[in-house]
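As a starting point, one isolated chain is supplied in structure tokens, in the form predicted on its own.
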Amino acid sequence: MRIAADPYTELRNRLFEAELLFSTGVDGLYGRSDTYQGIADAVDHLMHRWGHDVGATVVHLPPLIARSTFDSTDYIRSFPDLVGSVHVFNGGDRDHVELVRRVSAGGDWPALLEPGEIVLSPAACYSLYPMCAGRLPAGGRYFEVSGYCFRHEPSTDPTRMQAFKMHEIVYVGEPDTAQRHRDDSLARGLSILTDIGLDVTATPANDPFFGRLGAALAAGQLDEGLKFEGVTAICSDDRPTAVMSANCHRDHFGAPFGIETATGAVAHSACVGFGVDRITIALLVRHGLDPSTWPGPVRARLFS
């Protein structure tokens, strides 16, 4: 009896024959051709034009986040099965000589390494609310965040990449505007994918929380309504893939990172995050791998 193809690896095996993306030979980390990248320019354009329109600061981050903002986080306590961690080697001469007779002998030569200062950023706007501490301007903040981040979640479905660009629209300050910000920036997201022809709706999310504890904070998450996910089907319409989510922070980051409103109040934060790779991948699948192709209403949307 012939055992059906699981449809993310074709989906998969389909991106890398049309040499859209590449194999690094690990799960997750692939090239990405011309005209991929072309896609995914387009797609971070379309989120440049709203962060423009509500006047926010462009900040363009590295994939990398320093440790200290990183323990400020409590990444750790929720997600420490996503954490990528960057070590470097700090010993002296002696060290060195063992360090290269293990990889040498193929041993474990990581085991010499020390934790360096660093860690692969989870999220594109951790490394902007330490930017902000002190007092925030009347009315707050928007900031416009882009850049690639790093989960440890290896798989065949090409949406679930462990090296991916986010592209986000952040404010902080006053606790009812960031609410209205998380509302509000959920039906503009959702209305600029239909726009360029995805079939997006809207649904309650919880973040995948880790263990025991992490399913009890799950729930509240979920009955406080505090995330929100646009998603739609990619290669099923039983489990559709997130593509942007709309969160409210509350004040998970103005209280660590000393963030204060105009009062002196301690900040609320909420962002909306659009998954470049993932909303290319879904307009390849929805229109075709061929983008000269696509409609021309989606065309000019995207490229013009």
Given for the second form:
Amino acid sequence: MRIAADPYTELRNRLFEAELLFSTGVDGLYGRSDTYQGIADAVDHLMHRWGHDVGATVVHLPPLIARSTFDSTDYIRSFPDLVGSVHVFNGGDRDHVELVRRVSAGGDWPALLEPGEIVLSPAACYSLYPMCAGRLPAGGRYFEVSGYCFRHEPSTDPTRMQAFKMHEIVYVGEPDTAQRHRDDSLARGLSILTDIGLDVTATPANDPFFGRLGAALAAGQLDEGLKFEGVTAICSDDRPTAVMSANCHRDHFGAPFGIETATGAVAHSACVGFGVDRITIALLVRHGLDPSTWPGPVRARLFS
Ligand code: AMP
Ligand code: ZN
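Okay, that one was the form predicted on its own. Can I see the form predicted in complex with adenosine monophosphate (AMP) too?
Complete assembly follows, chain above in first position.
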């Protein structure tokens, strides 16, 4: 008797069978087909048009972030369970012999590596803040940033990946403009996603802060209304999936990275982040696995 898979595994199997995603043997780490990537690129392009409209400086980012930058974001304090760190071999000949011996014997060879100067990037906008250090022009600046992110949250839910693409529109500058950017971006993001046929609603949200101390941080973030998500049903109507988030950081990045407004005050920042992979999969579920059969207006918005 075939035991029915849960809806998450079921969807992942459908995406594998259609060869839209390819298994690497690790939950949350997938190859993408040309069709899948074509949709993801079209989603990226929607955000790119937005960035262009607001005069954003575009920065394409690698999936890695300087360890010094990472340390200044305080990420490790809040999300130690999601972190990935790059370790490298700095040894000499003798260490190399031992390394190879351990590899052959199935021993603990990673123990011979040391932390490198880089960490896997957990969010696209983090790399940006050190680039903004110093005095900003009057009115602040908009940036469009995109790149692969890593979060250690292996899952059979195909929309919960370990390596996924994030695309953000970020504002750095005056506190009131940052707040407005967050609010306006939420509305604009929802409307872009609605226009491509996704049924998305806004909801107050909190980050998954770690542990007992984290519960208080999460409650504070919710109370102060700092984070909103756009959610849509992908596998479950009861537990919709966040496909975008709009975040007000206040001076969380401005202070540690020494970013100043034109008048010398600590800059505030806000970002709207889109989960490009989640939006791609939501589209495939909503409109069918073959994009050539999608409704004309949706195709026109995405592909022309
Ligand atoms: P966050 O910084 O957690 O608000 O993430 C921004 C957006 O990235 C979310 O709204 C999701 O769409 C996407 N995202 C976050 N975590 C994952 C993941 N594990 N897999 C795929 N997309 C993700
Ligand atoms: Zn961000």
